[in-house]
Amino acid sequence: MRALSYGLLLLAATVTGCASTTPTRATADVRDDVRARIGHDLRWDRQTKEDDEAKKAIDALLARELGVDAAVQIALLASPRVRALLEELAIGQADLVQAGLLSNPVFGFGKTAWDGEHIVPNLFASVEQSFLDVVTLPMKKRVAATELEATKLRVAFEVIDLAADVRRAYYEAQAAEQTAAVSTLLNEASQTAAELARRQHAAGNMNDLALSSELALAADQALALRRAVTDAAVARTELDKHMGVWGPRTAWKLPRRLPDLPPEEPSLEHLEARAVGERLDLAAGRRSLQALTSAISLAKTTRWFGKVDVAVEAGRLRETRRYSFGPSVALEIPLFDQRQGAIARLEAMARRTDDELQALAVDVRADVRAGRAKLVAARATVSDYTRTIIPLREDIVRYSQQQYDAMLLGVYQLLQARQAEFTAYTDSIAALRDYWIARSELERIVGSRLTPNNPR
């Protein structure tokens, strides 16, 4: 029995090792997934010295012209849903922890309802210990750590996605703000007209119906320029609430104008192959399988022995001061429960996980085609404001010029052809801010970034 106790240390100590539950390793995968895809760093706040510089560094970007990485780059390092998603990493780690862990040795002890022949007092004392555990550790932590190996995925994957929904939220406040600029110039424009008008009406040289006119135009241009102010400060704080800044962090200055088109788009041939090959989701799906796999075969073997408990009992032999050991077994028989539902269910659950898989991947390249159908129409659609539509409108706007000082035509005539102007712009800056969002959420079904420097 000894040696069988023995032994029962000595694998239990070889299985079981000895783990952290500190993600050190999990985190340092995910971080490498999160650069390789988008090239910024993630860094998990724990109030350590190198945080306090992660922090200066969030108050450097900050200070300077906010550019759309460098939003994304806050975002990685001060979001309290990236400190939320990174804490998933701590869970599986710690139930990897505890997969390679024994269950706790059982200590007995009793008096027996009848006396002894041998042993005086009748009062036993044992230690149990289930002998399944030990046999089935080994597999238990290798499912443990399948199912970490997919947390790890699917946390790089919700990481790039959060930073997909940075830049979508940059983009749209950029577009706000630039906006909200030209509507400044359409008001002040309109006001002009009104205040030109109305002394005109004063002197006699206008009737109520245009000068109507011109007021309820101004009108409009100021409610316009009411409702842009409000859009540009409403999207201001849907980027600060996506990276995660608060208070004296919000007063950040963006670039006057959105980005021009690159130059060329990256290279779609192969976008959906890729998609479907590099999807963090997806791979981390795969990993889910796995798990369940693993988990089928775990339950499998072990359906037929049932929990098998292995014990030490002790007693003082009678007239003596010496005592007794030994062993006893304790087997589950099983003869009703032969954990065939829960085989079952597993099985239900690897081929709903399977169905889903292929649902995902279906979905995956349909987006894909939709999304760079979006991208070439948005693309088109800047085109046709900056070499059709712009030009178009600044020619009108010269020529109306050009009559007004050959007094061939009424300031009015003027004066709407600049809104016309105005109205232009401010949809060409629509078009250029579908374009860049577009754009993002191309790069979000991908998985990781299309610059034409990085097309993977």
Second form
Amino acid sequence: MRALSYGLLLLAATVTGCASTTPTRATADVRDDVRARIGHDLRWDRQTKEDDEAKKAIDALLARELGVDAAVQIALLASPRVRALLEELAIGQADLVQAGLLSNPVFGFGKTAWDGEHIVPNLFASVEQSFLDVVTLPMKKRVAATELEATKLRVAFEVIDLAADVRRAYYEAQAAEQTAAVSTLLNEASQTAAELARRQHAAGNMNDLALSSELALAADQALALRRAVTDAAVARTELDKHMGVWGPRTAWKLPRRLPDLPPEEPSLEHLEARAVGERLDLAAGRRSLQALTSAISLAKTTRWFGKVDVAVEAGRLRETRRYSFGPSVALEIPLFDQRQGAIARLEAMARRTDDELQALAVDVRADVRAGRAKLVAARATVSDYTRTIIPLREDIVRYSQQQYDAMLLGVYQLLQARQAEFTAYTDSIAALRDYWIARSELERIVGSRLTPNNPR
Amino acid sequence: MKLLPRLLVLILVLCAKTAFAQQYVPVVTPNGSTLPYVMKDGVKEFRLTAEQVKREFAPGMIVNAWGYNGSSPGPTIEAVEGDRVRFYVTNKLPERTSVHWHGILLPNGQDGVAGLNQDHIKPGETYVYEFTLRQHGVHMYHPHSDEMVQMAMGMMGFFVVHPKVPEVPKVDRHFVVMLGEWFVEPGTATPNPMVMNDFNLFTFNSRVWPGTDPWVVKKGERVRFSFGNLSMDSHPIHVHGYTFEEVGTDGGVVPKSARRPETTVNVPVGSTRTVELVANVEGDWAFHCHKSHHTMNAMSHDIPNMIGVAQPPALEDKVRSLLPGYMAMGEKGMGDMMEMGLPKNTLPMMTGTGPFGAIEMGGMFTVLKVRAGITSYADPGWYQNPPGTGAHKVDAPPP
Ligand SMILES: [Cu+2]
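Switching forms now, from the form predicted on its own to the form predicted in complex with the partner chain, please provide the structure.
Full complex below, order starting with the chain above.
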């Protein structure tokens, strides 16, 4: 019996292995996935020297003019949301460790209710161990490992998605600041026109109606300016939220202008196939399906095995005063419960996961097409502004100036021409912002950057 | 043997031509011309082609006008009372036309009102008009088919009928000047015939100052000026340094007893007015329409009135920060400033320089130049006032 107990211990040691509860491998895999797809470094270490390094990196990035990639990098280093996501990995890792553990042996100690003929006093002890675990443990571990794989993919996907959120917030903030700057100029033009009107009125050359109209225009413009300034402030705080910064770290500075259109679009062909191949949420779904399949086969394998409990009992013999051991086996007879309920449930879950995966793939393909159409249209709109609308507005100002100089046009019309030009600038800023957002959104949909070199 | 008869014929023709030419003193059409003719079977035969023309209103501004024989106004027709005249009128316009002989007494079928007296002359067609001149005076010709457009585009000309018996005293020099008004949007070249009141260019023979030729006469000459008006407004034409008498209209000669001295002759729409003076005072004398807007070039009638509106440098700078080339204008009137820029094909509103600087006019303005002892009517240059005869700056006298 001694041999048996040693055997048990050895077996326990083998099947449980020495799995760590620290998800170092998982984090490294996620980091690799993220870097491969969006080119950013994901660092996460709790209470280590690397934490200090990350802090220094964040402050260095914030000290310079903040580019879109810097904003994403800061989010990946600083955002508690990213840290919360990464804890999923620790949870998955813990589940994996848990799945590799044998159930603990049960030690029994008691006194028989009757006065035993052979046993004195009527005391006995037993050690009981479930042996089904020994059979199912490797399979359970495989299921848990697959689930961890799925978790890693899902976490990487969420990180990439979050990076897309940062990029969107970044472009919104930059466009809002640029719009506020133009709005300041618009307002100056209106206030100047109003001042001229007041002087014209005071000199007796403008009637009350015309003056009121001019003043009303200027008042509207002042409101519009306030709105634009507020929008810019709100957009800033949105970016703060996404980067996960607060306090002194919110004093960052954006470049004054949105980046120009890249000279050309990367090939938009085969994007659907690329998205279906690269999207990590799809990969995660596939892993989940795999885990469910494994779980089903585990359930099916063990459906005819009931519980097998092997026990060793000990008692002291009355005559010899020596201890005697005796094994016992308790077998569950799968007469009523053959796991049919559990198996059917798992099978339904697997089918559901498969359906969901297919639905997601259909959505992804459609989203790619829509995202690509938006990107192409946004690019065309920006081109229209830069090639046609802005030059025309500039021509109108130039010709208005010429007509003003020839005394064919009044100063108000001249200022209005300038204001219309400023409005066109504002519209073109919105168009450029929409372009960059459309690009970020398409990258989000495809699941990776469109070009290896990140736009600055 | 063959050469002699030919030479004889040639001499006869030349004599006949000289005889006709000497019968009257030809009129002068400043910035214009006289329509040539040929004699055919005792009829003076003229050719008029209605067509699109480019007219330079003043250097730097070309207008897409309509006219006759390459010009607007069309060439001046000259004939003599009693002449039989024949006109071949060819239409090279994009639309149909006709010619009405304004003020001329003629058979009804020659009067040229399309639809009333004759068919329209369609593009590419040629019509002939023929009649005998039974009067003398200064008359006009113009279309009577889509006339709103065709006259606004510049289709008009003089028809001068000289008296059969030369007048006494003889007139030495006779200028014929067609008054016109146009709306040519600054920066464009084609007149807008839809405009009814807001004209921005006012012309003497489809030219504006400083593009109008000076009217040069020799001191002591008896000078006649005929003004024709087929525009939308009357034009009070005013001379400096002289008074003149109105001696004729498109209705005929004003009887001597009805003539009165004037310095301004109002030329009503649809009329000619002929005035006469003896040029006995030397100098450069302004001759212009007295409606002040009519002595301006391209102008806008709805710009804000800045007269007396203080625009201090700080405010001007504020506008300049938005519009770098900006200059405040109009605070002290418009005379002291020159346009800093112009749309293409647009004349400055006030332009033209004299010996003492900017003349600050445009439009219906020119200079009557009276000089003693000249041998040519070419522009003699600016008049030099004899020393001590000109206005000049002095210190203000004590109160
Ligand atoms: Cu006038």
